[in-house]
Each structure stands twice: as C-alpha cells, then as structure tokens.
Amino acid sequence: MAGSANLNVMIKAARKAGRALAKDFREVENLQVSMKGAGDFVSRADINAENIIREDLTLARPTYGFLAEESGETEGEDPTRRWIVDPLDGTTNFLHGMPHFAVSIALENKGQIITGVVYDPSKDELFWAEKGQGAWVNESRLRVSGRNKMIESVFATGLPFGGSKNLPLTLQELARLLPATAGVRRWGAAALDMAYVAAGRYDGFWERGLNNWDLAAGLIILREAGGLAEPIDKKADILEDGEIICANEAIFDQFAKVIRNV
C-alpha cells in the first residue's frame, strides 16, 4: 500500500537509522557507553542513531519541530508539526547484546498523531499506520488479536528497574493478572510491545513512567489495528503523562479492571 510523502520520508529515515544501529550492534563489546540515570543508559550509537534522522526529517520538511530523546526539543516555524522520535527503543537490550529494539517515528499534527513507523532492523520488521488507513507491518495489514478470554491472552509490560517509584505497584498489579491469563511477557521495549498488540501477538499492554516518544508511534499503530488504549488513571493523559493500558476490544475491560483494581 502507497503511503503519504511524509510517511515516506519517516519509513527512509528509520530504516537508515535501523541500518546503522545494526552496524553498531554487531560491535555492541567496542560502543563508548556512559551512564545518565539509574538503570538508563546512552551509547554512541543511540545518538549516531538520532542524528540520521533529525538529519533526514529537517532536509525533507525544515518548518517541522522536532522531539527526541537524547537532544530533547527543537522548536519549528510551523507550530501545528512536530516529529517525534526515539532512536533506539529499547537500550538496555541493544547493551546486553539482546536482539529486540527499533526506531519509533511519530509525526503529530495540532496535538494529534497522524502517522508511525516502528522499525526492528534485527527482524527487518517495519510496523507503520496513517491516521484512519489501517496498520501495517511491511506489507502485511495488522489486526488485533480476536482473544476474548483472559485465561487465554498474554499481556505485556514493562518492570520498573531498581529504585523506580512503580516497583511497588507493577508487582501488585502483576499479583492480580498472572493468575488471570497465559502469562506475561516483558521485553524492555514499549514501542514494540504496542506493535506486537496491533500484530495480535499481545493480547494487551500496560505500562507506567514512559515518555511520548515511547508511545507516540506505537499508538497509533495500535488504534488503527483496531485496539483500545486508555490512560490506566482515567483522569491521566497517555502521552502527557506517559502511561498506558491497552488491548484488543474483546478483553479492554476485563483487563483494565484487573489492572485498576476496581
């Protein structure tokens, strides 16, 4: 299926990136790492990574604003587009040798997310989605799972590292839901666990203390597969405040009460 010229230009710019980070990963023992955070960590080829594509997203549309990661944000002339990106989802993993990580590229229009592109350069899996045109992972239309029994589903997360203020209550809310379903997975990179909702290969995903380039892609791709997503305090904002729960229709509310404890 033909894409807009901006998701064209997201798609190049990822894969470039993608190109790049597996280069990098191959020689992850020689990557110069330095430490910014308690379990968070940055390495040159996160920032190689974020320069391809701020590179490429500024040539095709200079007026763009621009969001990222490592060099935060960068104001446009055109105050209704912003590009927002996270180079390498899922660092800890890239630094571990663990092949499961991507480019995430969200395009946000007046406060709106229109366009995504998730890219996995170690399976050369591409997921993207228009506003209101459907799910995609490189040439495959993708649809939630059609799972109506949680005793049956597989959720993911995300389990807060050392020290996080989450700790606490992921491990409460784990207590609750793995007696519930087929298991829980967690994989160390949200932008894929949303993907993997779109895909059908999650039934559902809930996290806590992400950023919105985290989210921002892999939203959109999840809604236009056809999967639900709410903030997991209903007063929240998912990307303002940067947590999610989400799944398929069939089980949204069964696995939110469970999540919310209500």
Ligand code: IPD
Contents of the next structure:
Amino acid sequence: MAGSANLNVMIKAARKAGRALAKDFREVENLQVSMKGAGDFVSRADINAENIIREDLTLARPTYGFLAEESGETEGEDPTRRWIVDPLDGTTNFLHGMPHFAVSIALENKGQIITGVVYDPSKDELFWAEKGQGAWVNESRLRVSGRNKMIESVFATGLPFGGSKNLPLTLQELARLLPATAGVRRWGAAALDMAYVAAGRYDGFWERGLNNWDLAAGLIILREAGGLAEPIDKKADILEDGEIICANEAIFDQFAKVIRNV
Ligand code: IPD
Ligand code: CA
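Please give the corresponding structure for the form predicted in complex with the ligand, as opposed to the form predicted alone shown earlier.
Every chain and every other molecule in the complex is listed next, the one we just looked at coming first.
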C-alpha cells in the first residue's frame, strides 16, 4: 500500500530515530539520565531521538509546527499543520533494559490527526495509518479483534506511578474489571498499547494522565483499524485532557460500562 509523501517522511524519520534508540539500548547502562518528576525520566537517548526526528521533519516540511515531549511547542509558519512527536514512548522500560518502547509521530491538519506512525525498533514493527486509508503493521492490514465476551478479553492500562492522583480511581476500576475478564496488562508504552488494540492483540485499553504526544499517532491507527475511542469522562477531550478508553466495537460498551461504573 503506497502512502502519501508526508507518511514516507514520517516513516523515514521514525526508522532513523528507531535505529539510534536501538543502539543506545544496547549500551543503556552508559546513558546519562535525569528525572523530570517522580518516576518520570529523560535520557540522552530521548533527546537524541527527538533531535533526529526534528531535523528530518523540519528539513522535509520547513513550514509545519512541531510539538514534542522533550522540546515542547515550536510554532510553524503554516498554522494548520503540526507534527506531534514522542521520540521515546516507554522510557522507563528502555532504561530498565526492557525491549518494549516506540517512536510515535503524528501529523495534525487543522486540529485533526490525519497520519500516524508508531515504530517499535526492538521488534521491527512499524504501525501506521492515514485517514480513510486503513491501518497497517509493516505490510499487513490491521484489524481490531472481534471478541465480544468480557471473560475472553484482555485489556491494557497504564498504572499510575510516582504519587499520581489517579491511583485510587484506577484501583477501583481494576477491582471491577479483573474478575470479569481474561486479564489486564501494564506494558508501559501507551502508543504501543493503542497499536496493540488496533492489531487485535489487546481487546481494549484505558488510561488517564497522558499527553497528546503519547496518544496522537496511536489514536488514528486504532480508529483506522476499526476501533472505537472516547474520553473516559464523556465531557472531556481525548487529546486535550490526555485520557482514553478504546476497544473493538463488539466489546466497547461492556468495557466502558465497567470502567465508567454506570
Ligand atoms: C509513558 C508511557 C506509559 C504511560 C505514561 C507515559 P513515556 O510515556 O506511555 O505507558 O503510563 O503515563 O508518560 O514517558 O515513556 O514517553
Ligand atoms: Ca510517551
């Protein structure tokens, strides 16, 4: 499936950053690391990957804006287009030597995400989607699972860390959900959690306290694979408020009822 010129630019940048991350991962014990907040780390690898992506994307599209986890917002000459980048989603996994992390790049056009790429260099899996064109992993089409029974379904979440205010709520949600399902996973990279729902590996995912760079690329991949996504609190906005509940269409309502406790 041939993608747009922008998609190709994104894939090239994601793969290049992915190669740099894979190299740093092999020497992870030598990396400089600092703490941004409780349990929130940034390493030389995050910054290096972000610089690679910024350089590639800015060279290819000099007028677009750029929002990224480590360097924040850079306004572009073109106010309608913006890259949204997480150079290393799953930093904690990375720093603990666990090969489950990804580069996440989305393109926003007039406030709407139109293209997304999530690249997992450890498994060489490139998840991508363009609006109206479906979602893919490498050369294969993605489709959410068809499971419609909670007891057969596996869900993913992000457990709060470092004194997050979301802990009591999440514990209550887990207490309601766990007995009703085949299990819940916490793998530590939200972009991959959404890509895995898109791929039918997980049947659903929910999390609060995210940023739009964690969510933007995964969201279009999930929706283009036939998944449903809403904010957990119906009055919120997924990207602005950083919260999501998503699943295959067949299980979404049952799953959302348990999480929302309605
Ligand atoms: C984190 C991961 C994790 C989620 C955290 C995010 P980072 O992103 O996506 O799964 O639970 O809330 O901050 O810091 O590794 O880019
Ligand atoms: Ca992230």
